[in-house]
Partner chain sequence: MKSAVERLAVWTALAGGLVLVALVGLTCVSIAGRALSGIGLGPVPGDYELVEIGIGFAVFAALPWCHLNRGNATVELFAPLLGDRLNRALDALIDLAVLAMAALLAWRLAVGMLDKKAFFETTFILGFEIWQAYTLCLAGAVVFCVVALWRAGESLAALRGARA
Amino acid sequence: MSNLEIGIWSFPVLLALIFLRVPIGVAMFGVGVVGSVIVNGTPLMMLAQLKHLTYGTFSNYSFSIVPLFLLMGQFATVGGLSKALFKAAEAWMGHRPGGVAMAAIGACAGFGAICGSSLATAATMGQVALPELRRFGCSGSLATGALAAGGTLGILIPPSVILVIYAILTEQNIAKLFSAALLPGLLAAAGYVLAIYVIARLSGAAGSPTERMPYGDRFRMLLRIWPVIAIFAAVIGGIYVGVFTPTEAAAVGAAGTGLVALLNRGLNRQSFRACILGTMSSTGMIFLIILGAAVFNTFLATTRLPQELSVFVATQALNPWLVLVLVLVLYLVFGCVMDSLSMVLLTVPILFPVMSALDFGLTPEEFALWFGVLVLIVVEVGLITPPVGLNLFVINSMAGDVPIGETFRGVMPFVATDLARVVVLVLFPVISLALVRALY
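Take the sequence just shown and give its structure alone, in the form predicted together with its partner chain.
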């Protein structure tokens, strides 16, 4: 068997292991280690490599942003900001048809600006918004569906852990990627609000609106969320202006949300401990996958599979748009069963060079940003599609009395807007690139 064939065969083996419930990081690590022994004919190269690869990967300055963003998000969940955000959004939107559900989406979008994780956003906003939604008569199906979808705004609106990983893998500027994702993220929120509006018009599922609030009170409610705006501005603005590195920005963000949590008395011994352990659990999960991907990709590189694949695709005169659609569909399908981060770490090192070789009429950098936004969205759809969409289960278990089938049904309109948004963003790269072009 040639090295190239070994590289090709490693994929079915890896997938089989993953489907047999082997943790994804462990599966990638194992296939990488064994593959490298087979290709090199000796374990010596692999053993030498592992002496410094693990420490080097874990202490890499670029990756250090990840645990700090996770800590920022954890502090945000106990900071009491979710309630202020929901109240502010309710003050502005609550009186419209479906207004309370729209307010939940708005609050999720706001929370997404200081939290880079979908699950944390869904869980935190669910705590605040679910009781309110039910109180105003929103159906269990719509309430859980809307909050599960709203949770994905945590990662669609920068800062976003997935984008950070994508930026490192493809050697792109994190600040530019964040700017590229901002408009599509807001478009996502708008799409969800539109879906609720349509549902509210067609049926009584959205429940009754709140009382209209005078503008003075509305602005007062808006003022209360100033910490969210300040932290977002400091983090994203700081990276953009170049006052600090992305890692430093994440540290500033963690300090900001930690301070807010402290001042709002959200942080006591117990919740601090919970924040730390939550951060560490996600850190362990993410870095195990990062390590596995590093070992697996080193092995793949020795088989020359990624290089041969890009050359092959480039010489086939394929229709680039067709390839793009195929890749995005592949992500959507795999997203139904696999978590988003693993998919990005597993596929981007192979697919990105292939896709970059195709001509979409964009500069290489613009293509990288646009493709990053598209990948971010299609992998996030996986969080709200059955059978393993994590957000669905988190929100469903919080609601307690809603059958999971109802939640699956409730999220479908939101999945539809996600798919529509992917089509729009594919057809109009300018939506992702306009802000980058204006700022840089």
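Mind sharing the form predicted alone? What's above is the form predicted together with its partner chain.
If you are looking for partners or other molecules, they are not here, because only the chain is given.
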């Protein structure tokens, strides 16, 4: 086989290893090493690359943002901020049809503003909201589906670990990417709330509403979440106005959230140790996937597959919008069998140069920001798409008595709103770029 054919065949081999439940980072690392040996005819070149590839990858200063944002989410969890967010959202929306489920979405959006992880958002809000949803008669399918979908707001609303990784891979400004993702993230939350409202009107699956609270009580509930607002303003606002670099903002956010957890008496020696160990575990998993992807992409570069793919697309004179649709569909298909971080690390180094060579009527930087938001959204859809949607299994395992099939059915309306949002953002790039243009 030619080098190009070896590169093409590496993908079915990689998918086969994933189906055999080999960890994705190990699978990419193994295929990259073996493929490189086959292409070069000797292991010496890969061994020489491994000497500097690991250090060269992880000495990137921007990667320090990842553990800091993960630590911020850990502190927010033990600090009791999730419960305060849910109660505040319930005070304002609980009396409406499907209001308790809407409150869960609102709380997920608020928690996502101080936590860059989808799984952490889903798991944390599931602990708080599931008992309340069941107490007010919300069906198991809607309760688990809504929380699984709401968890995705953890990576949609900045700060987002996935966006940081995308920015590093494509050499883009992290602050501008956060700006580009903010409005689409809020649009996602609005779409989920609308889906719940429609379900509540058409069926009794959303359960009964709570009693209407006086406005004075509602504003008092808002005062209880001032730490969330303050941390979000310090982190994201500090980045937008140029007070902090993204790395500095992540450090400020982690320190601020830890201080709030300490003042709320949620942080002691034992919980602090658990937060550090949880952050280390998640960071180690992410960095292993990053290393595996770096080795695999180095092998692909040796086969010249990315370059040949770019030339092929350019010579076919295909409509750029058709290529974009095909790429987004590919992400949706991959989302059914792969986790979000692996998809980004595996595909962006290959597809981004191809897409950047096409003309969408945007500047190169604007295209990179817009494409990053689209990738983020379709990756997020993968988190709630059967059969591998990780958020679905996290929430379903917490529900206990809800069959996984019901969770799959319950999330479908939210997947539909996600797909509709993708169409809107493809047709109107200005939604993603408006805040960037206004601030920069």
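Note that the coordinates shown come from a computational prediction; the quantities given were computed from them, not determined experimentally. What we label the rigid core is the largest C-alpha set whose atoms superpose within 1.5 Å from one form to the other. Positions refer to the first chain, counted from 1.
Superposition of the core reveals a Cα shift of less than 2 Å for Val378 between these two forms. Core-superposed comparison between these two forms: the Cα of Ile431 travels less than 2 Å. After superposing the rigid core, the Cα of Ile395 is displaced by less than 2 Å between these two forms. Relative to the superposed core, Trp9 has its Cα moved 4.1 Å between these two forms.
Core-based superposition between these two forms puts the Cα shift at Gly30 at 2.8 Å.
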